[in-house]
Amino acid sequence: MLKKLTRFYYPETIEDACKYLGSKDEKTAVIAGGTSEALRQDNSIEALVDISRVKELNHIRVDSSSIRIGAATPVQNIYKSTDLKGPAGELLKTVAGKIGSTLLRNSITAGGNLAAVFPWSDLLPAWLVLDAEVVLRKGKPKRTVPVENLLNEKPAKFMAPDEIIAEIIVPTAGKGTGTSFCKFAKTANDYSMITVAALISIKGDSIVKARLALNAVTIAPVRCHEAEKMLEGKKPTAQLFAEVATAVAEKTEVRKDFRASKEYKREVLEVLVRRSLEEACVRAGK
């Protein structure tokens, strides 16, 4: 692990970060919380560069019609916002707010996170449902793009080597909309083995929009399009939402797990789809 590291360099802006990382002469890494440094494997990488002082990554800004999160910002300070409100803030919130304990909520942060891509990576689920988007950084050159694009071809792939995700930004949604988040653990603090995120908006007496994404219990998150189609057009029942529960159990590759059995994880998962659509729904009617 790690085994020719010498080196910290501690930029304070995105431009000295992403010249540190493009650098020829050696290999580095960026860091942020670093909970994830136990786990890495590349034993070639000689420098690591912390982004955690750099001020402008740190931060939750909220407008009429976005939420924006710094990639840097520690998921404690999401879980603790009094800025996040409505659907898209609180689910940000309730999630963050299941994420390990309080003093790992203190080192992971939002970009962390989402670059890992680690199947108890809680918030990916939350970021998918939100129809989230990074804004991708090198140096001053940006781009801005849907975070489920970035997770389909995995960040590490995705993005170039001296590139850093600079930003969240998500949606707000308004009056008729609701969301909803359960998580499958051991204990409060272990590895999630199921997570479920939905969001439902209703006019009228039907669903116009449906949205649903698993993490843990599958190898990679996943936004789960066929349930989401099966929703959408829809009267909201009881009936519906098991129907398409037990679809989505049927027909998800459920991860290797030494915890429980892969049949014990559907029979779980299947009963969370259930009930964060229910939940969803009725939190839309309020």
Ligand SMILES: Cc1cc2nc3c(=O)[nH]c(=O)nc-3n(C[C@H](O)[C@H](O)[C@H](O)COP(=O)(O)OP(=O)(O)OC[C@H]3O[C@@H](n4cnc5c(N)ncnc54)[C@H](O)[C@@H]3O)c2cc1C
The other form holds:
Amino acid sequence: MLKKLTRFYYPETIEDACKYLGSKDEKTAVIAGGTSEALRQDNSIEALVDISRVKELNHIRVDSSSIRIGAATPVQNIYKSTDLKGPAGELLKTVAGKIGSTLLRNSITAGGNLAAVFPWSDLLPAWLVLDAEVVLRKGKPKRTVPVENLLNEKPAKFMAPDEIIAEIIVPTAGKGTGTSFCKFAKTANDYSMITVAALISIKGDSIVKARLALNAVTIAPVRCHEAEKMLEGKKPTAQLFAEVATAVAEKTEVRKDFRASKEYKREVLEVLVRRSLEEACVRAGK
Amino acid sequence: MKINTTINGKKHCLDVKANAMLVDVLRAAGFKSVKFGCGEGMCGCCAVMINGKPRNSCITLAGLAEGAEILTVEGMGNPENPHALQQAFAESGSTQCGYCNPGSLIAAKALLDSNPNPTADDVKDALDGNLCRCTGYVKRIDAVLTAAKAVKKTSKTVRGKK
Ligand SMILES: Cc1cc2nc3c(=O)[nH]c(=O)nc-3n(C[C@H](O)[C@H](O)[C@H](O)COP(=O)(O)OP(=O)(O)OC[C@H]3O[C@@H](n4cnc5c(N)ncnc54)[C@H](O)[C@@H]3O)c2cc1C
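Form predicted in complex with the named molecule, following the form predicted alone:
Okay, now the whole complex, with that chain kicking things off.
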């Protein structure tokens, strides 16, 4: 593992970090929490660029319209944050608290979790339902893109070799919006078998915005656009949520693994989708 | 490759392989309290404090500890002068085989450092990454709560003496 590795770089700014990346003379890679990088079977990497000390990558900032989370922020800081509030903030705290354990959450970073894209990466469906955007930096130049685009194309392909994730931006949601997250795993800190995130906004007596996203049960995180369309414009009723849950469970391509059969996961998925929608709806009314 | 760290308050310059894990480096440097368990971040035996935060040293490349302050159980106390947590673990019988104890003690110390008045739920949350396969969890939770009280008492008397 990492047999060719000979050195580390410790940049203090984003620009410095990008300078070490994408070089033709030396094969380098970013390391943040290191929880997946450390165990990588890659034997071509010669140097690691440790971005955990870059101060401008480590923050949680909240204002009236958005939440901004620096890429190198340990997810434990999200879980324990007292600044994160409201439907978006609460969702992020809940999800971050369900990642691994305290010891892991102190290492795992928001950006590393997003860049590595595993089925069990719990934050990914949350970013999707929150319409999160990601700020990518290539030295000074930056671009801001929806997390959904980054995930659909896979970060490793989407980003240039000398580009890094700098920040994730989430629009805050106000009154009338509710969020929910369900994680189904064998034990409290095992890898997820199914994750479901939901967001529902209600105005008057109808759903004006619906977001639903899954991970773990699928090979990669997915946003359920069809289900969202079934919900938007309708009255939030138990029957509607049950119908949507059935449709999602039928259409989802369930990932195979040793933990449980596809049939079993499909049944549990239906229940969890229904519950998440119901819970988000109840919270939207509060 | 060389890394400079402060381990239990003393500066060390260690010669390490670039792909070495912190757990192996610490053990080779004589800090044998740090245990190797699962090697994949699941069990917590290898937990050490890095800049005040407990983390799994088995999936932390030693290079990430450059310039860091590390605390292992050797730095918490010794048999003659144990930390309140070590005392409480011993007295409550939270230790059977003892293999998970160093990691659990480090996680417990991190909790008390940030929250001197923990509830049982806080203890469960803070020690959620430290598996114990023989003693179980009840005694350990009680031990942390007992130690929290003892720490508060001693810090009060220390302050009282000043
Ligand atoms: C035992 C165990 C249990 C786990 N359980 C869970 C769980 O329940 N839920 C969950 O969500 N996750 C879980 N994880 C974490 C997950 O599997 C990844 O290891 C983690 O999300 C990676 O984050 P990191 O900060 O450690 O990234 P690193 O390991 O440092 O990096 C991962 C990858 O991302 C790249 N990268 C990192 N930061 C950036 C950046 N800012 N810009 C561009 N590229 C970057 C690196 O180059 C590397 O390719 C678990 C991990 C372990 C070891």
